[in-house]
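Single chain ahead, by itself, as structure tokens, in the form predicted alone.
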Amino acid sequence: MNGIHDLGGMHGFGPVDPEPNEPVFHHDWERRAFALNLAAGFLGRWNIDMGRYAREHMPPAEYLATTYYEHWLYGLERLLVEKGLVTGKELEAMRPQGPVAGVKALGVDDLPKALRNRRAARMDDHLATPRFKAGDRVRTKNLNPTGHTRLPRYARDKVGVIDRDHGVFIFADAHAVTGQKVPQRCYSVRFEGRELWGPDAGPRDAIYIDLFEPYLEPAYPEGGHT
């Protein structure tokens, strides 16, 4: 979706300034955040890529002013309100009013065969024919969704090179908002800088994009087939 959390690629926002030795968590707030995302994914009621589309109704003013953790707070309360597993009076006063039919907490047994459980993205088993292949030009569509995208803003209408196919996966925009597994082929392709920033770029800068098939369409030479 078009939101304040797409800032790849844009200017005005400082220099990044990589903390030394940065731990993965600041605060004891933030492990316990971290591990609550995790305990509510077990249950099943969304997948990864709701938990991401979640985050990204944050009200923009609210994401910029908040840490990387009160983001994935806000997108878990969010989500447990919006499949029932708790009220929104719940949520304020911070207090069960009792408990939710159907639902198995994660035990601590549970845990080490939990996160064993992977459920992979990959989905060659509906492989289907490529439209591209490596050193094909294609151009990237210039779409601007209300759902969820993996296609980054700074890198809509851009002309690239397919650099390689990666197989087929689980189409992030469709699973995101409907839950379903769509199958569509993922593509890495490779932008100029100066394609995507302009001329003041460096003229060896490049950068490598995972993208999937309908972001994509050919890119034909200038007077060429249309």
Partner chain sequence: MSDHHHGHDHAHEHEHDDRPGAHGAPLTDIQLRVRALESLLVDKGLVDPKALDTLIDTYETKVGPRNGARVVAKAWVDPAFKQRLLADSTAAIAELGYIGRQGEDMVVLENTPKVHNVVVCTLCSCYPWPVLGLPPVWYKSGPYRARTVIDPRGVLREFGVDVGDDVEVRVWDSTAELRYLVLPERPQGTEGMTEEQLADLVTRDAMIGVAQVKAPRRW
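Which structure goes with the form predicted together with the partner chain, now that we have seen the form predicted alone?
For this one, just the chain is written down, with no partner chains and no other molecules.
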């Protein structure tokens, strides 16, 4: 979706403001919101792409006026209701009305294994034959799906060069909406700064973006047909 989360290239935000000796969390509620998100996620009712997609639904003005862990909290509440773990009424009253069948809370003993899991979005490479290889010129499609996508707005309908083939990964766009694990090649694509931003961009700036194969089509060689 063309959401407010897609910030790349926007002006007007002012300087980056690093905090010296920044703590991991600034408030106790941030600790709890962080852990609640992880622990609820381990219940297995949604995946990481659904989590991102849920946060993207935050109304734009609210997104800009709130902090990172508030975004997480918004997404968590939305998913809890959407996936039937909590009813809207319960959330409103913050009072339980009944149990949820078939779920088991993540316990302390389950954590080491859960946190050290080594496989997430990567799938077996034989599941999808690569259409492109390093050095190929590609053009990103002009896509504006209302669903989830990981093709940022600033990189649509742009020509780049495949830097490397990362292998096969769960296609985020489908995973966020249907939960299906559709195998797709994921490439790192190199774009020259001037291709993305025009003549004012630095001549020696390049932007590398990880893009799924369905976002890409072949581009004619430089100087060839357009």
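Residue numbers count along the first chain shown, from 1. Just so it is clear, the structure is predicted and the values come from calculations on it, not from any experiment. Note that the rigid core is defined as the largest set of C-alphas that superpose within 1.5 Å between two forms.
In this overlay on the rigid core, residue 203 has a C-alpha that sits less than 2 Å away from its partner position between these two forms. Residue displacement note: residue 126 has its CA displaced by at least 2 Å between these two forms (rigid core superposed). Once you line up the core between these two forms, the Cα of residue 82 stays within less than 2 Å of where it was.
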